Every structure is written in structure tokens, then in C-alpha cells.
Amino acid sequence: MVPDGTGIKKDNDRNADADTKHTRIAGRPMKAVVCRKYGPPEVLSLAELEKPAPGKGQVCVKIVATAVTASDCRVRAFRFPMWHPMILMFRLIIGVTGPRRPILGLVLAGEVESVGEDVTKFKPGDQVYGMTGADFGTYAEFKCLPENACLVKKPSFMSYEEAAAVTYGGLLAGYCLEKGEIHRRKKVLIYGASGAIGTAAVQLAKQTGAEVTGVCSTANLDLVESLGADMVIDYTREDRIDTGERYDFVFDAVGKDKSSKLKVSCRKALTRSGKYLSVDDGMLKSRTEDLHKINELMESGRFRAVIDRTYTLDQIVEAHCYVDTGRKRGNVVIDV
């Protein structure tokens, strides 16, 4: 069940969003969800700002779909580990007080509603999906890109928010499964199986022919072993690998800041020539390559998007006091 949308709050100034890229002149409003000081989910607001138009070599999407990710949450709450070496650079570059770019969201899926000077790419009418990335911004109606950002055309057979879903935990996933060389991986360990970037990380996997196990809570072991999992593990029942279990790659998919005593022993299950992967480790880069992968992986049936639950715009509180319990299955979908 969707909870409804109470305890958002309205906001109609239009300077509150600071950034040009959001306050540029375009004959007629927008409404977004803005972030003006980090803290609970309750700092988020709801506000109409001016609509942007698309410069020089951009598209302006006219968003329909978009995804709470953990880490638009971390970026709300600046929940960042204060042992990462980057810590005083992360808060100069996003934000002292609240983020420089008050518009969250890293994805997006919608129609190009215009385009600026020089777009050979894309055409209004177009539908497409894709990433921001640190540019933010899909928590809105509109958002202009550059055409040559992580964005590619949407296939008919896809639904808006399939494509939301997918892009978040596919981009990751694809890039850290790469970054492994899971191309001369055997057997295969993924922990936190059954989020974002986990159930994209173990249909991925699998099609390398990779002998993938899962880790997951009960409630999820169904749903990773739906998506191809040859075998699962319960991390609430146990808390550590079988004596003699050695695996030559082990993902870590939810990220440092989250431990067990079965996380330490899944890092210690590996091969001599294994590797051990954490999503936080280095930046990750998101290419429009991996979506084209997941548009064919899609068509053929061999990748589907998991959607746990979908908010509207205006319950976008609801949607991170979800996401921020941690339970989610899968993606967190808003409609807008």
C-alpha cells in the first residue's frame, strides 16, 4: 500500500532555488521538491520554481518518472562515513549547510520536451532515461542536460518507470561488476542482494555464466532467486560462510558504512587470486554503453526492473522515510 501524501510542505518561493541551471526564464512554472538544509526527510519541500530552458548543446526533458536512491538520502542527511578520506571535499563540493544544488535526484525517464542549438542526438517527442549524475535535479518537472549525458532513448516495450528503476542499480552495478572483471569470475558472492544495485548486480552477473550466490534478509530470498540467484544466503539467520566455501569475487553491494560478522566472513571466503568489490570504493562512472546493455538485456527477457513501491512528487517524504529504513526491495519509483 502507497501512504498518502500528508506531512509534505508546500513552498512557493520561487528563489529558492539558487542554481541558474533551475531558475532561467521559460514562460511558465514548474513544481520540485527542494532541499535547502541537510537533516531528516522532513527538510524536503515542495516548490514551484521557474521552469529552465535548454542552452546550447542541452535537451530539456519533461520528467515523468524519477527514483528515491540511497543516495539521494545520503546527499539529504549528508550521511557520509566520517572515516572516508574525502569527507571535507564531499561537503566543500556538494554543500556547507544544505547542497549547492537543492534539487535532488540522480535519474530520470520522460519525453524531450525542446532542444537547444547544435542537438543532433535527440528530437522533442523523444523518449529517454537516464542519469545526472552530481548535477542532480529529477525531483521536478523539468530538467535540461547536456545530449551528450549519460541519457539514452527509451524502447517502447520499456514503461516509464521500469526505466527510472533500472537505471540506478544497473549503471552501478554494471560498472562495479566490470571494474571486477567479472568476465573471469566462476563464483560469485553478492551481499545485499536484494537492493538497487544488488538485484541489478545478480541478473548482470548471470549472464556471464557466473555461479552467483545471493545475500539477503528472509523476506527477500524468494525475490533474489527469482532473478537467477543459484543459491541464497539468510544474513539474519546466519553469520558466516560454510568451512571450505571460497568464492573469486565478492561484491559488497550496500556499501562500508553497513556491517556484520557474516560480511567479514563473506570477505574472508575468498579464492587466493579473488577479489572483494565494495560499491563505495572509488567514484563510479555511469555510460549510456551499460543502458544500451540493459535495453537489449530487457527486450530478450534476461533483465527486468524490480519496483517495490511508487510515491507521487508531493509524497516525496513518505518516499525517503521509506528508503531510509533500509527494507526496500528493489527501487523506489515517483511518479511525477
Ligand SMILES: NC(=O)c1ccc[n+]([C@@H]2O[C@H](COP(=O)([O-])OP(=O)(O)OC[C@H]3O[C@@H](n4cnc5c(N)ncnc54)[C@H](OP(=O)(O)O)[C@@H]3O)[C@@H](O)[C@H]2O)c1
Second form
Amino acid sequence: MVPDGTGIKKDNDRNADADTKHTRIAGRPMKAVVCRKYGPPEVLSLAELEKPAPGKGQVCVKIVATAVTASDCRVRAFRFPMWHPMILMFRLIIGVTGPRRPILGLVLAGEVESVGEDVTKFKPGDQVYGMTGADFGTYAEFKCLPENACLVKKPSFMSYEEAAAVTYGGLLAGYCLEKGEIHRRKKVLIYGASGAIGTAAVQLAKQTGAEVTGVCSTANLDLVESLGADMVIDYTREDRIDTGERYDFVFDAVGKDKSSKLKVSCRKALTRSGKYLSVDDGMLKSRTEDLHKINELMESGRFRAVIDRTYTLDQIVEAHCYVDTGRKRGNVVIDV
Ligand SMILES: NC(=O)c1ccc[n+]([C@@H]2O[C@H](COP(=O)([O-])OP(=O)(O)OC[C@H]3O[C@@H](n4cnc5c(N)ncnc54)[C@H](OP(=O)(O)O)[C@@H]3O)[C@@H](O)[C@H]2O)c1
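Give me the form predicted in complex with the ligand now, not the form predicted on its own.
To see the whole picture, the full complex is given below, headed by that same chain.
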């Protein structure tokens, strides 16, 4: 799975590393997973790259845990719908034959190792977590990012693994629910309630006082119920919403690639002023305030991390194979 069986592929060609943030010499190498071309999980390999040093306004985080998200797999395989009007633009932006930023990974939880000039919010030793967004780069031992990135202090009651697990789903579900004006919705249906975004969406929607129905497959009914869903529907057994129930908000948390007869029916089960939103409708934003909210909710036991499996960095190919199945429950965490 990894090229030389040792798990480490030496990569001394600094100029070949398109990720300029990782080309600064800071005295020691770091372990990272690189993706030099688009393809199956096996295109990922472990490499030794130069440890980055924080620039002005940046913090350098020693990563303890990251996560393999559906977005990472999508970029690794360049799995974007060919009909998309922006497909050529995506390719030019993300990279023509492989990702311009060869270190994938969006989520990080770790300790601030050093800070650059003018950094005021963080200091070495702070435990932090967050998301890098289009900058990627978290399948590595170190990552430098602006102190104003989507990064917050990690409370001590939260483990690094939990922090890595709640970030992606928590941020993206938080953004989508707000876009769907969740505060005005009494009856909410979450289609795909057992994935990273779905498990977070169920828990966040419950906080608003909404009555929440979660849709998932048989094996995940108990999980979704345990997250607070008032009702669960099994899309492998039900083809339509035949209870006559109408929803103020239907959120498709798995996206346009995954469907069922029930999903089509959910779309129609809206009240007159109801709203339907797919996680694939437009670009999602990550906002620091949503992580602060997750800190509060977790502290009071109203939100929890859903971790399906944990792998190590040198098992990244296995982790991607698993996430590629499209059936993970919640989140897949990587111990760095
Ligand atoms: N537009 C954007 O900017 C943006 C950004 C980030 C993510 N996304 C998209 O958001 C989607 C969701 O991400 P995620 O990480 O939450 O996904 P995920 O964790 O990979 O989703 C896994 C879940 O999908 C469920 N599933 C599989 N087939 C299904 C079906 N036919 N109907 C209902 N559920 C099904 C599985 O549950 P069961 O086993 O119970 O079926 C599993 O729990 C991804 O497709 C991602 O690309 C979009």
C-alpha cells in the first residue's frame, strides 16, 4: 500500500513540492501523506517533507489527529460531476493532473508549536482544532495557518480525536442549517442522518427545539435515534413518506450522488413555505463561531463526536478505501 514497505518514501525534491507553504526550511523533516496525481486511494503515499515555519500572522500546529472526509476523497479522485458548469475551472484551480496542494486533509487537532510575528490569539502550547479549507495540508505532522483561519482553542474535556471528528460535520452542518433558517423550522427532516454532516445536523437541529426526523439505513437507526432524532426512517425499507407528514425543512446531508426512492419522496413532503437544501447546493463556508458553539454544546453534553474508525497516518490508504465506500458512520479519524 505504501510504496517501499517502510511506510516512508523519501521526497527530497523541494522544488517538486507544489505546496509552497511546505517548502520553508525549519531544521527538521516531517512526515506527511502526499497525493501527486488523481486516482484511487493507492495514489496516496507517505513522504518526508520539510517542516513548515510560521510566517507573519501564522501559527504552526503540531497535528495530533486529523480526519478523512468525503471531500478529501473527492479531491483525491477528482470526483466532481462532469456536467458541472465549473468543472474546467475546478480542474484549473485544484490542479490539472493532481492536486496543486499535494498534502490533502482539511481538519486538524493539535498543539500550537510556534507562532509567527504579530500573532496575538494563540501561543505555543495552546491546544487547538479547526479546518484549513481550500488550503488543505493536514495529513502531516505540522501545518501552518493564519491565526484568523477557522481555528479555536480545544477545551480540555475534548480529546484530540473527538475534536478532529466534530470539526467537518459540525462546521458544514451548522452552516447549512443556518442557510435553511433552522430557527424558524418546527419540523425538520435530515436525509442521510448517519454521515459526518448528517450526525452533526441531527444534533444541532435538536438544539433549536425542532422535531427532527432522521433518514438512514437499517444498521444506523439506533445511532441516529441516540443522537436525539424524534423519528427515524429506514430508506432501505420505505419508498415514500406515506404518513402524510409535512416538513418545514428537508436537508439532504449526503449530497446528490446518493439517492433512493425515499429521497425523492422527502423532497415532495414539504409544507407550503418549506425549504429543501442539499449539502451540494453551492460552496459551504466554515465559520469559527460554529466551533465555539460546538465547544459549548459538548461541554454541556448536548453534542458528541461520532467516531466510526480510527487509523494511523501510515494506514491512510486503508482509511481512504473505507471512506470511499460511502458508508462510514459519522467520522473516520487519523492519529498522526
Ligand atoms: N458543496 C460543498 O461545498 C460540500 C462540502 C463538503 C461536503 N460536501 C458533500 O457532502 C456530502 C456528505 O459528506 P459526509 O462526509 O457527511 O458524507 P459521509 O460521511 O461519507 O456519508 C456517509 C453516509 O452516507 C450514507 N448513505 C450512503 N448511501 C446513502 C443513500 N443512498 N441515502 C442516504 N444515505 C446514504 C451512509 O449511511 P447509511 O449506511 O445509513 O446509508 C453513511 O452513513 C459528500 O458527498 C460531500 O461531497 C459538499
